[in-house]
Amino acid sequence: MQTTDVTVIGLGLMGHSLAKAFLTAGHSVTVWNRTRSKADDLVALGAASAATIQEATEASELVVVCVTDFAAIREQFGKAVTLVNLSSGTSEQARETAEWAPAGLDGAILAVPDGIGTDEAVIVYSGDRAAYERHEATLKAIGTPSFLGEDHSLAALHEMAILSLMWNMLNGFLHGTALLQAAGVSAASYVPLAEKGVDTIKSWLAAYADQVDAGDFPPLDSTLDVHVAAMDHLIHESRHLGVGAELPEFLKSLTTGVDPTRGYAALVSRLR
């Protein structure tokens, strides 16, 4: 296998994985991090620990940054030769760190950092399409690699769409396990169901996604006046059992206004 020289800015959890990946693999890697200490695992299985930011850039062709934010990038060093983000931060972030490094890459890491380094990690990338092929199968390493396209801003923007869906299917399985604890009823048993009912979901959006799209929203399993009664169901048995009613009125709220003869996708149309 060809290797590639490799910087990796930043050794918190997800960045100490990161560097440990690219080692395993064969890379050699140069890693920089504010507390140094946070090195001296990496230095023992072989990585080069540099003194300052500007030494680490300079170690490498392909400088990988994992820190807190964006700004703390820009105020960190300046152009690399290539520059990969894989820091969490926004579109608008991924648009403005792109104008001071046109020929690098954004980065969104869909996986924890235990997983990096398996084929189970996604990682999805854009901006330069030709630093994404001179370097993809270095970025192997790390995890599955996806471009989704030559706009920066792309993968920042998909990882904001799954940290919605990450948190919306988190608050639904907390909220039902806050209704089943209160009747006594205990979060582990509700497991086998709620995984259930994630599956029935995920085969629900390819079609929910085709709705979006193309602004049509026929109802596919009912219309919205149906889910709206199912709402006040939840609302009720919420209140009735001392469980905050919020989300489930929050989402009750979202159908003011959308047609009630129209599937239950319509309501996109209140969050544009």
The other form holds:
2 protein chains.
Amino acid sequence: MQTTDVTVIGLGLMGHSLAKAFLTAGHSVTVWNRTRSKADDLVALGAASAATIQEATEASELVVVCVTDFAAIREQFGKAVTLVNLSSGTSEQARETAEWAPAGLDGAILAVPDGIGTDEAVIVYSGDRAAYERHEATLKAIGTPSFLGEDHSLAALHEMAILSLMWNMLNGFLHGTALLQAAGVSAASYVPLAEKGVDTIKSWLAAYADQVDAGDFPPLDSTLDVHVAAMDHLIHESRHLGVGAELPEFLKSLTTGVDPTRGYAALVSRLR
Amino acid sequence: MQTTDVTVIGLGLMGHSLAKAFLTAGHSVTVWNRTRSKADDLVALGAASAATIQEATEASELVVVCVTDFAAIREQFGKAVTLVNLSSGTSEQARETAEWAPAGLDGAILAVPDGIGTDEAVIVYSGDRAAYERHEATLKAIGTPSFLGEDHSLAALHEMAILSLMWNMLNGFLHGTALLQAAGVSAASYVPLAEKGVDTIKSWLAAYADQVDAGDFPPLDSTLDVHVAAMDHLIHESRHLGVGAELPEFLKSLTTGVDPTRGYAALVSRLR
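Follow the form predicted on its own with the form predicted together with a further copy of the same chain, if you could.
Time for the whole complex; same chain goes first.
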């Protein structure tokens, strides 16, 4: 007996934002969370709060899951649902889930909870194409959906790739702010230049990707030895200012054994 | 005897682009390079080729230097010039140069040689404000100039910060392409999502900077322990796909000893 458009299982920061976005878009929503009180404000907005996962999964054909450990609660789901698993996980976990629910989708949210329901939120999906097409219009309520392909693992892999980009980018930014702070410059005053720098580096990604795909790494900006010389400057500068040099030392270590006459993208050759 | 608007010392890839941009903007230009033949095409465009550094520095009031090792040739310069040192170096080297030429400028080019002379190129300067104001109009020929302050070291420090951002961002991108390639996905097809991710992360930098300046790190997106759990996923995913896990292992190591209930920006507290 299905009574609502969509069910949301898991009401952490992200799951709560997902349920709210579906409600805001005018959908009828059933929710479930282990701590049931987390649904109170959603119920006030019109959501139905289910007592059990079983009851929640039976309430809608489309069941969106966003929990910390999906495997731990998987067995409590009914099978006659389109399961869209937005819980964070590895591609292996996505494949396991796919064996268990082949007609479902694995998704990855490339946004923070506050961005859900806005154009800023990109959500990538992989898995059953028919399920995606059937529910695409509804899924637009939580963010811009993008279908990556029928291999269930693709969404998790793209999420991992984006997370790696995120942590590295934030680390580079934070290290820069530490250098500048040590010289009496505020992090805030560095932001406009950092943003401009990010735009410039972003504009190189397509050319770097072409080199990765071709497996050939002619220097686009400068040769690797020029980068290494500048890394030495950064190590020296960090130590001179009393800023931890672990990060630039690691950057330099990644260049070991890579042909110094090639471009920076040649570092990818160490990875596989 | 000054006969040209600007002198460019050093005609590597970058110096050559600088000289060409000045010529294109209609300035009279004197150039010098150890290997004099590198000036041939610039001479064909109207540049004067000086036989010695001394002669080159005497030819213009504004002398722009872009060499690999500035200290090695510094003593060959006349003193009666406005020296703009665009050679890459540390803030210590900039201070040394400032002792030697206090009325000059230290600059950092945040662009690749091909970008010189376009709006894409941002060039930051620090040092003598009067010199900057006197030559700002001319310096616009090579890129958008920005004056950071009278402390000569500021340009070098900002360059170091941007380089750190660049290497880290590229490493994160390259690691992502390796993961996807291992799963049969081309790097090129990942670029649109990576670009979108970069835009999202860029939009967080101002808030991260405010936390760094305040020394307080409430979680903006998720708490550090959630990040660490996802880093474990990335380590696992990398190993599973046969991709080097050195990078995600390093990312995780940087979180050691940082309060797991704070936001990601708390990592900066390890650096100083």
